[in-house]
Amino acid sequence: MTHPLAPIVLSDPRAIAGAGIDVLVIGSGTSGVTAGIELAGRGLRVALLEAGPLLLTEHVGSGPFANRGDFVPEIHDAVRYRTLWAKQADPAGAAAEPNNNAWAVVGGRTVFWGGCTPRFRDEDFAAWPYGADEMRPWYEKAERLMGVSGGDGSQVASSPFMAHAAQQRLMDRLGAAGIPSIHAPLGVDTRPVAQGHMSLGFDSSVSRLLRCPLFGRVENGARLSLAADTTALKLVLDGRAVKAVRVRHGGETFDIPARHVVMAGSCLQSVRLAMVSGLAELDPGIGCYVGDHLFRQAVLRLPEAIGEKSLYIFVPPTAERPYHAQIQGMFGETWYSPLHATVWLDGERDGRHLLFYCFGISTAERASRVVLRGDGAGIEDYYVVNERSPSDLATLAAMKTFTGEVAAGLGAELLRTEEHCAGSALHEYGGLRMGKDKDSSVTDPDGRFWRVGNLSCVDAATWPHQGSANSYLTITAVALRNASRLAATLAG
């Protein structure tokens, strides 16, 4: 698949590997862009490498095919590929239909995510190895970056990209009945087009990437390039620093040297080739502690339509209720599927029905991992073993109970509700550890494996634990701090 752009900002990765480059970065979703503008920002030399190829340069909710509920799915299938989350590690398991989706492209799920942006509660920090107080400026900075909007007023935002007096309505509704709400925090710049401003729509790491002035074509010298539909197979290592990555392109396996290696495959991506290049038998902890959110979705039909296209509200989580929800509409009616991320943006002015999903913090045990199939070396080569937790069951018990109660809340009747399987929140997280104690974990606060000189993640892939917060603000604010603590670094 070749997008007619690709001779004009695709750079061939055999000319990536003879270019001396600095920092190699495995993904172009929102942790490889942001770290790579980052680092290249700081006079680096970094190439950025993608399995998937050039298919969107924006959001497909910011151009044309936002209100194309058709065209939207055919588009994912394009570029989606299947995995699994079994609850053992078996022969069985194994071999089981896939359940979840994942996609490889340009921009990864950053040009069909759904726009939450929530920030994690100070209190999800408590098993990370710094606190919310180290991470507030880094989400200020994302949060400038991505044109976040909305909020609770903690963020830093332009004006909610839905609020109306319908919407406040229903906020007031949720609010007498002991559920406090706010208009949703979401990656939608709401600036005003004017004296020269052009708002950006949805935030997506490729079309970052692409107005970024340092990113061009590395045979032209630019010090920012990418290579799509180059999938890197393994880390090639000499003794414990990593001399380059195996790749395979047009049928070609060749290696390309980097003086660093950054991973930001996404989360289970960058697992899985870390235990397909042998890490884990340089640390054991590698693959382990892997979880994702807990997911419920709902129906739910209100008694009247509110006269309005479209809402979006959150609902945040408390100390006691370690989930959130978000309420979406308007439609006539409807269920949502991950392939249909952008659907909502133009409901239905008669429309009753509104959208409820519920995410919780999810515990992830040793046992929760990623196993390889076969050799590995194929991004689809890889299932996740995640069985739930008691704390788990109890946190999805509740999520059930507190669905009924949106829906009376709202005066709403509860049409359909249903608990989704693990791994279909794509909120992926664990597998490369991070610690102060190299015993404990398998990289560095800042991402940087402990038993491997020149290797680091920038992904979800390193968080110990999560919040109930979509995790796509946190995973752009954790690359900005690890790629400046390592330009600093290689610049020393």
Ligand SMILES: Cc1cc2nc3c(=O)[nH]c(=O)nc-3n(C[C@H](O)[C@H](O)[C@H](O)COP(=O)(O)OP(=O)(O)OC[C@H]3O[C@@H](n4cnc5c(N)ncnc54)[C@H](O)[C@@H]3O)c2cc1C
Contents of the next structure:
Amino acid sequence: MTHPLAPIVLSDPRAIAGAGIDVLVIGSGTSGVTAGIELAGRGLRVALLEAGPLLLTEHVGSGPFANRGDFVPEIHDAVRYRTLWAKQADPAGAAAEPNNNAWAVVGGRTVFWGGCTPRFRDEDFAAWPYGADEMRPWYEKAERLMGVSGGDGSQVASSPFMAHAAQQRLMDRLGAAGIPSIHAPLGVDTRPVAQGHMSLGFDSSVSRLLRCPLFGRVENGARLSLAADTTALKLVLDGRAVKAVRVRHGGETFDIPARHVVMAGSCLQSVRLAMVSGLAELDPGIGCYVGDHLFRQAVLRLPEAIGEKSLYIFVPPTAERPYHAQIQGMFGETWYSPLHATVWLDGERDGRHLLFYCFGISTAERASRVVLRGDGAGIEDYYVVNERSPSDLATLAAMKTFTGEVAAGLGAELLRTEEHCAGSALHEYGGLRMGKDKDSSVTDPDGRFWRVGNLSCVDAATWPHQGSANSYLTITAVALRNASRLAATLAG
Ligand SMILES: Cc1cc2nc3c(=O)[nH]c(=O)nc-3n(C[C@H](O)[C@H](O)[C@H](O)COP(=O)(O)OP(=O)(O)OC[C@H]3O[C@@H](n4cnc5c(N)ncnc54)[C@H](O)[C@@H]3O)c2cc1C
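I've shown you the form predicted on its own. Could you give me the structure of the form predicted together with the ligand?
Below: every chain and molecule of the assembly, starting with the one above.
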């Protein structure tokens, strides 16, 4: 069923094909929209292609659904598909039941994400071709455009979304136990709703796109446009250049030409598209070194109700602890899934239960890679091979011990804790590694493919490694950086 807003905000991909587009961006999550707005702002004609439909015009938690824990999982189901992370590349692994989720929708995962926006620590950039100093201005710009709030004062942020006395009391208990914590940095705008300013709510790329004055229908001459329900099937190559992007829309397959193509389909989809387009024949490094955060979850019970509906505490990583923790509440006793990402908006004043998430840095080995299933042409036609390294297992064991320490520090009972499988943190990275040396990397430090002249990537596929921080903010900052540098080249 077509969204009633489609004739107003969406463009026909056939019109995009005839519009003399400078840059085609594949994907409308935060990486694609951030890059698209930046490129269009520099005078380029840009079109975004999105495989999924238009479903929501803002984050699911910014409107009435925030408090509808019954509706939210069903809204996810409208655009969610299943994926597989297997330990080995064997026929049984390839045929195994999927164990993870992915989403195809205008706005990508930004319509559902949980809002936590820490930065990487300076040390986390050790394996990157540039360091924390280079990233700082892009972080600042990304935080400004996302309306980040909270944190420890080191980010560009407005006042915390939640900072009540009960939250401070729990933070003091953790501090007394030697576990310093802060009000969680969140992509939720807390600037005053006054003088004509409305809160931006949760950051979401779909609302950022719709608010952008350059955005409109290509049929009306807009400089920045979007075609939904339009899947990029493959990149059509002419020697070492992309001639066009072959797409499927409404049962028809056709080519859209462009001067430059930007991949922003999310890490695994950008890798799959590169592989199905034959790029791994030009560069065997494509698809390798894929990782995701190590992920442990727990539910803790406090001795007392705190008398506040919601709280969100962040325990930063340290040099000794390559993992961080997020503590959210207040709830009845429930084991939440990622399909309840906004649970902390829907708390219970007399609840005593806290949701605990712990994310740890994983290693990305060359053997951790994307494998195509069948002809690899559909967005579900892949799986990931990923085996935990000895260093991952050591970090996971430390995260388990830390879970008990946090519970004890809060004076809470640890009711249940589980380690999740690889892929379930939804913070995947790698597969199109960037680097300074073209013999050991797929793209240059700006995400431009070494071996294909007019092709770039702006999502986490280019990351050589990760920090413990959730990825959204860093994806947005890197997309801004790469798009700005690309715009300078294309303008020339
Ligand atoms: C429930 C949930 C909670 C989360 N919580 C947090 C959090 O608290 N903090 C945090 O930092 N991160 C969080 N994340 C992760 C975060 O949302 C993602 O890391 C980030 O949004 C990824 O952005 P992206 O642009 O790379 O990809 P996506 O958001 O996945 O967008 C990619 C888009 O490209 C489209 N696409 C892919 N391939 C093609 C193709 N061939 N043709 C056309 N279109 C294509 C897809 O359909 C998709 O819509 C969460 C994610 C989820 C789902």
